[in-house]
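Given as structure tokens, the chain that follows is alone and in the form predicted on its own.
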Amino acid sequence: MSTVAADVVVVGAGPAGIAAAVRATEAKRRVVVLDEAPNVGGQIWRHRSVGTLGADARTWIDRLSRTNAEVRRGVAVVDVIVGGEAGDITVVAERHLGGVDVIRTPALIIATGARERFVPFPGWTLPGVTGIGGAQALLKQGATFRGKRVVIAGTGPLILPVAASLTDAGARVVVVAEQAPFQAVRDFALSLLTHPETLLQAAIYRLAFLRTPYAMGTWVTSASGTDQLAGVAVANARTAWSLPCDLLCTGYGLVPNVDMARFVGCTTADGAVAVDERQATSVPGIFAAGEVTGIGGVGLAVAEGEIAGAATAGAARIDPSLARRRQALRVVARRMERAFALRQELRSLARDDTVICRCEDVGRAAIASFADSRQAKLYARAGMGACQGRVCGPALELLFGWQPGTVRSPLEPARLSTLSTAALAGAASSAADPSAGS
């Protein structure tokens, strides 16, 4: 076990976390960055070598490397203990290769990003069905899809770069099915005329798979196969048809990863962490930046990260140019949310025998009669598996309107030795301040 002190702890080394760490470190603060991955960059800037990244990503990662920020990779935060007074925060993190880090800090920046939202449908657990973001991550890590027949189905702008990347990698993309209707997608595209660089990037992606149909108002209703995906059924408002395929990439947008924020008591609204103009949460000393405060893309995440980093470093005022950029990108994010809102038909795809909780193999019929997610967990074990509801939680909310349950320690699966260390850290915090708690 190592125990250190830092002026700022940043959890998450994606675009928001990197920007926050850079700004705080350049203001002469001692910063510790914690991330589970072997490389910085998060899911969106995932890479095997920096040379494979775009110019903006390379610039920020290089800028971080030239600071004195201490980046601890391959660690998972399992507990956060907030003292009774502002500026009394203890973070307990487990190293994947063994050992525990206990870091005491007056300022914590939560930049934990987002997760993919999956909509359960018959056959969605078959081998050969993967998330859209998961397919992108596999591709970046060296997986090959050359020659495979691929169907991409879901919603949101992430569909475009993934379709372009898979086509460029030699996959035979059969169709790209966007569940949002044509008019909604068109209106969103027209709204980007005030952001020509974003519109141009989208056009470049579309050109990359120009020979593939981009079917709007279309969604997958089921996947078929015995031990492996063999085909999918697709529908729109007028008709339905079937397509043979080897790989289905599906995902219905992103949901903010707010577990840590909810655990420490931060106020959330519409599934995201609520922050003020300085990216401060409702808990003194705790800030949040990036997709955890609402889905808005890389540009918004970086802007929020910069503001949070400057705020934790004691900046007296927000940089006006950063504030303007953040506001403009938030407007785009709200338009995107409206354009790609999930259609009602998706809520009725799952049948009684369709698995909802993959970890515990719980079908829809086994939980449909319960009143909330707590009952589903207690009586049917939905959400009790290895992912701790990270996959089925958003699905249960979509299908039944159930809100997520209480978040408890450990925040990630952990060794018993780590849990005992966390307990000792909590006891030490309580001894220093009897009103402290986690």
The other form holds:
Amino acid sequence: MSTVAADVVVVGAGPAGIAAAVRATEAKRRVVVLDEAPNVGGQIWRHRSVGTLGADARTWIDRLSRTNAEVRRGVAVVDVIVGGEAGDITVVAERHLGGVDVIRTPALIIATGARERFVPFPGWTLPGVTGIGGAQALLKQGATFRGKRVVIAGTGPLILPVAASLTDAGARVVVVAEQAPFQAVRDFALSLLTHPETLLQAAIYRLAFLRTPYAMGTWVTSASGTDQLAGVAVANARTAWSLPCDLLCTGYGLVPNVDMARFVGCTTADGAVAVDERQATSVPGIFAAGEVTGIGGVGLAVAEGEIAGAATAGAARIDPSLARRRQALRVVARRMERAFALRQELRSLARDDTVICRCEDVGRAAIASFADSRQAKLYARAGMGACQGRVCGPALELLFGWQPGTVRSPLEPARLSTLSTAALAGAASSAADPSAGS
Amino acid sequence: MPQSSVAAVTISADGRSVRVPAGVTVAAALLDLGTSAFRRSVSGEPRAPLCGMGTCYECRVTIDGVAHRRACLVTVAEGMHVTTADGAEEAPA
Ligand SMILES: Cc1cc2nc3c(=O)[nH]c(=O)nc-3n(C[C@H](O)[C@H](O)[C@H](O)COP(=O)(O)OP(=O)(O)OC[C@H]3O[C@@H](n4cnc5c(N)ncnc54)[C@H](O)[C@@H]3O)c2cc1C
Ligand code: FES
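Right, and the form predicted together with its partner chain of this protein, after the form predicted on its own?
Up next: the whole complex, starting with the chain shown before.
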């Protein structure tokens, strides 16, 4: 175990965490950045194969590497202890290859991003059904989807680049089913033209319209096959039909990764961490930036990261141009949320025997009668498995309106030896000398 | 699957010795080998990668004798032994 002190700890090396680290180090702070992934860049800069945003990504990653921020990759933060006499924050992280890092800091920036939302439907557990981010990640990892018949189903701007990557990889995209109705998509696409920041996305839309069989107001109702996906049933408001396919990629939007923030007591609203003008959370010393504060895309994540980084470095005022950019992008984000709101039909696709919790194979009927996610976990084991409810949690919320239960440490499945280190770090932090760690 | 120009490594997948491109993840290699059941769920259903990034735990396989490793997070290596749900148990080399 190694214990170090830093001025600022950033959890998450996605666009938000990178921008935050750059700003804080440029203001002469000692910054440690932690990410569980083997590479920096977060969801988009890491997984993207042929990047339309390539230049931006390179600029920020270069800027980070020129600072003296200490970037630790392949370390998952499993515990965060707030308080103690020094008023410090102790961050406990586990290295994938063994070993535990303990870092004491007066300022923590949570930039843990977001993950995909999955909507359960009959057949969604079949091999051959993946998330859209999953398909993109597997492609990047070297899987070849050449010649495969692919159905893409979901909502929002993110499903389009995936269709393009799969087509480029030689797959045959049979249909891209966008659940939002035509008018909603059209109005959103047109609204992008009024924002210089989003012109690029507008261009992606145009390309998608031209290149892919993009069907709006259309959704997948079930997947079929015995041991492997063989086809899907698709519906729109008027009719329903079936299609054979080898791969179904679903992407029903993103869910902020708020576990760590909720664990340390930060206030959340609508499933995202609540922050003020300086990106400060409700807990003193803890800031949040990027999609953990709400889904808004990479531009917004960077702007928020820059503001948070400067704030931890004691900046007295917020750079007005950054604040304006953040505001403009938040407006776009809210429009996007409205345009791509999930339709009611998606909430009733799961049948009684459809598995909701994939880790424990808990079907819909086994949990529908409970009052909340805590009961479903206690009595039916829903959300008890390896993924710790990351997949079924948002599904339970969608289907039954249940809020996620209390978050406990470890925040990620951790080794026993890490847990005992975390316990020691907790004890040490409450007995700490006020001058330590700064 | 592998282009002949890419460097390759030999792994054992369910006891079968196969050449796969160097640098790919175990998940990518298994998918390209046509694996459908990476793991069996508690009720015996076949399961395969869903998220591709370490979140869902659906891609768990046994790698070099260690059970429950997430195939999407591990890169293939020369001589690696991978066992899926339906593969015969075998001792690591
Ligand atoms: C699956 C997926 C696919 C996407 N595809 C596209 C796309 O094609 N085009 C597009 O424009 N946008 C895409 N996005 C959106 C884009 O990724 C986001 O707008 C952007 O990445 C947000 O940046 P961020 O810094 O807030 O979070 P992220 O990029 O999500 O970064 C968060 C980082 O935190 C790390 N982390 C989380 N928890 C811990 C922990 N406990 N310990 C250590 N590290 C931790 C993660 O490993 C991750 O690297 C996608 C998002 C997702 C989730
Ligand atoms: S595919 Fe989800 S954890 Fe590997």
